[in-house]
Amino acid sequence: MKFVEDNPQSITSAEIVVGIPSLNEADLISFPTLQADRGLTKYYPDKSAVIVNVDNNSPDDTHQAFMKTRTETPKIYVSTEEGVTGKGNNLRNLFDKALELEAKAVLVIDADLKSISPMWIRNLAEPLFDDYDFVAPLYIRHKYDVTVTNSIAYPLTRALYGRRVRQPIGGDVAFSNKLARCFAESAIWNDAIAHFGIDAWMTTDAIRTHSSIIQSFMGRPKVHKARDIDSEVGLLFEDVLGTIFELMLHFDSFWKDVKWSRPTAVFGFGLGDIEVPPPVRIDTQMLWDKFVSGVRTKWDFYSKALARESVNKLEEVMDIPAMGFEFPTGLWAKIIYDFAVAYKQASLDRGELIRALIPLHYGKTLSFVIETEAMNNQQVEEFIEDQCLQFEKSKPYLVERWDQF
């Protein structure tokens, strides 16, 4: 991919590449910029150092406001050409660009983060000079937050490869430069891959080759631009699952030999203060009325998606009072599963069969906030712990059914 540079000071190599991926972000990319060259300058004195702005050539200033920063760390900022957009596109720019730098360290950091501090450098980069080949952030979020990853994301990726890594979505994350050269040399990429897909993509291809994972506790909740969750669903949905789906189609001989999961080690406990995440509210006369209102229009469509018996399980959740709503995770996981193979037939059209699945996933939310209203956040991850090893617990019925096809 071609891509436009502005190197003012002529650097060429890098131990440490710091990643700040951007699109509009001039009012923002300051902060998370600061705290990147705050944790270099104070953790990683003796190393040599560059944080790259890989942008989409955003028409608000974002070059500008990224380079007038005054950092004692040099910059660079790359751009895709105009026109392209996407956090993978930018992603793909910085992989080329670290291995020009012979980097043995790349970070990455989202631009509207208004919660990092230095210590996440040092979370985030320590690992790799330990042997430790990707990096995955763990936060303290409410429960509320994330409804992408607790629902689907996580316990979908954990069942598929056998891994626990809690955020497999989540934005902020470090690998090394032999990861990187695997990343930048995949022959796999597609249009979600190129937008938000790319987090799924790169947890999933480091488990794949069998790189040595670890999560990093980040201390403090990731907090950025504010989103409800109609924006997070809009956002994420079609690039993530669009992602893991065309994925599972790559790697079926690896995922289906795959029985249970593992955990995966965490590096940072103890390193700096925990704190509460901000409250996140949920509108659950909204969660309802878009699940109702949306499964009863794309009935016909779930009537040839699903299997029967989900067809028939589906039927009864819909009968299920508001007040006392439930969706059990036993069918949850059967439905994501009868969607993968929906993808694989690819007798429906993909996009639309993704978008499908949102309505149920305002249900599914909607059931999980009933569920866990009185939980604290603790008790929250045990709830959705059990709702993983349901989805591993069901995985021969995915395995089954996919290999029918």
Contents of the next structure:
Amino acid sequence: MKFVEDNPQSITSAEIVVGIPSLNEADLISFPTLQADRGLTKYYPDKSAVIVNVDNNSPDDTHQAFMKTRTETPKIYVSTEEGVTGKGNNLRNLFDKALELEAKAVLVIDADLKSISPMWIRNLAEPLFDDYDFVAPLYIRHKYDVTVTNSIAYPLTRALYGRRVRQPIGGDVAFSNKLARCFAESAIWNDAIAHFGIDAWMTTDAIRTHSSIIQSFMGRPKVHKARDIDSEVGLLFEDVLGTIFELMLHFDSFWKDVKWSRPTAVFGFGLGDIEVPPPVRIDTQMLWDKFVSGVRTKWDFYSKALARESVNKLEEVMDIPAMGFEFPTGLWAKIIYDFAVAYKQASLDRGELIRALIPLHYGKTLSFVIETEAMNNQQVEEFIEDQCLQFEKSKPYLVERWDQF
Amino acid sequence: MRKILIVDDEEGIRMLYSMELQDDGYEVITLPDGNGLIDVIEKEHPDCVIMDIKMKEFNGLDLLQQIRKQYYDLPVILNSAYSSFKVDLKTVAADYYVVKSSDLTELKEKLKLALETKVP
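Alt. form predicted in complex with the partner chain, vs. the form predicted on its own above:
Below is the entire complex, every chain and molecule, led by the chain shown above.
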């Protein structure tokens, strides 16, 4: 991919590259840049490093905000061409730049991070110097944060590829030179991956290529720009699901062979204080309204996309009143699998198909909120683990239906 | 025959699990604590480790980290009388966490899952 570059210190090599992808983050990018600089100078004073802002030619002048941030570590600004947006496109530029700089460790941190500390740099980078290839983040998050991760991305990628990576779309990751090359040379690319599907794409590729993976405990909860479920769904849902379904087409010979799942090692304990995540407000009436009205609108579509049995079960769920509403996880898993099969069949428009899943996601989220209302974070984690097991148990259903089409 | 390594400082537990699992057709070896654990794994090549957490001089969670460094994909089931250790994120590196009970149904179920797991 062609890019525009501003490299005032003419940096030509660096052992560690910290990449910060952005689009219109002029107000926030200085903070993660400063924290990255502090982390690099504190923990890696003997290694050459550079901080690279991979931007989408932001009209708010993120470029200047980044370059004006005073750091000891040199900085490079790289941008996609005008009109080209997407986090994935930014990271594609980062892969190329990291290879050009012959980086041994490549870190990615979000530009809107408000809770990053210098220790995050150490926790992400250190496993790469201990022969790991991919470092996924492990945060303490509020039980109602990242609903797309908890209800779909984590249970689905775990059931498909057999590796338990708790935050498969976490955003703050690190990878080796070997994996950067693998990413840069990948022929599998589409519009969803070029945007917010990139995190699911990287995690899947790391698992699929048998790279050594570790999760790194970040200590502090992830706090970034305020998002509610609506904005989370609007921002991520289509890209994440579009990417996971697309990758299922390419790697079915791998995932059909996977049974149950294995844990992933963890790095970073005792390296910082554990903090409580900030509260997340959730409007259950809004979830109910969007679920009911969305399902009614899409009913004919569901009749085409879902297996007959799933349609019947969904009818049962629709009869449950809002008070005490429950969306069984076994049914949820089968519906997700039905949608994946429909995506493969391609008899329905794929974009419309993924968007049709959104009302059901609201329903599943409402059920999750009701069921976990009295639970603490640890109990919720166990609840999510149980959901994942149900995805794994239902996998033969997916494999059987997948092979029919 | 699948070989199971039991690491527990309670002799009664080691005996109970040995009898029950042998009846189910497993070969069982035991250790009273973490002394020589890695050497035993190296020598015996168990198919799964069932390990206590709170042992006199050893912490099963630290032993789990040691196992993971050298045997990334060896199934490990943490088996403690305490459910409170679940809050420790180190447990994430275990295949399963089963709270001790006189009824071994859950432990046997998780053992079966751990042994059936197939990841290319």
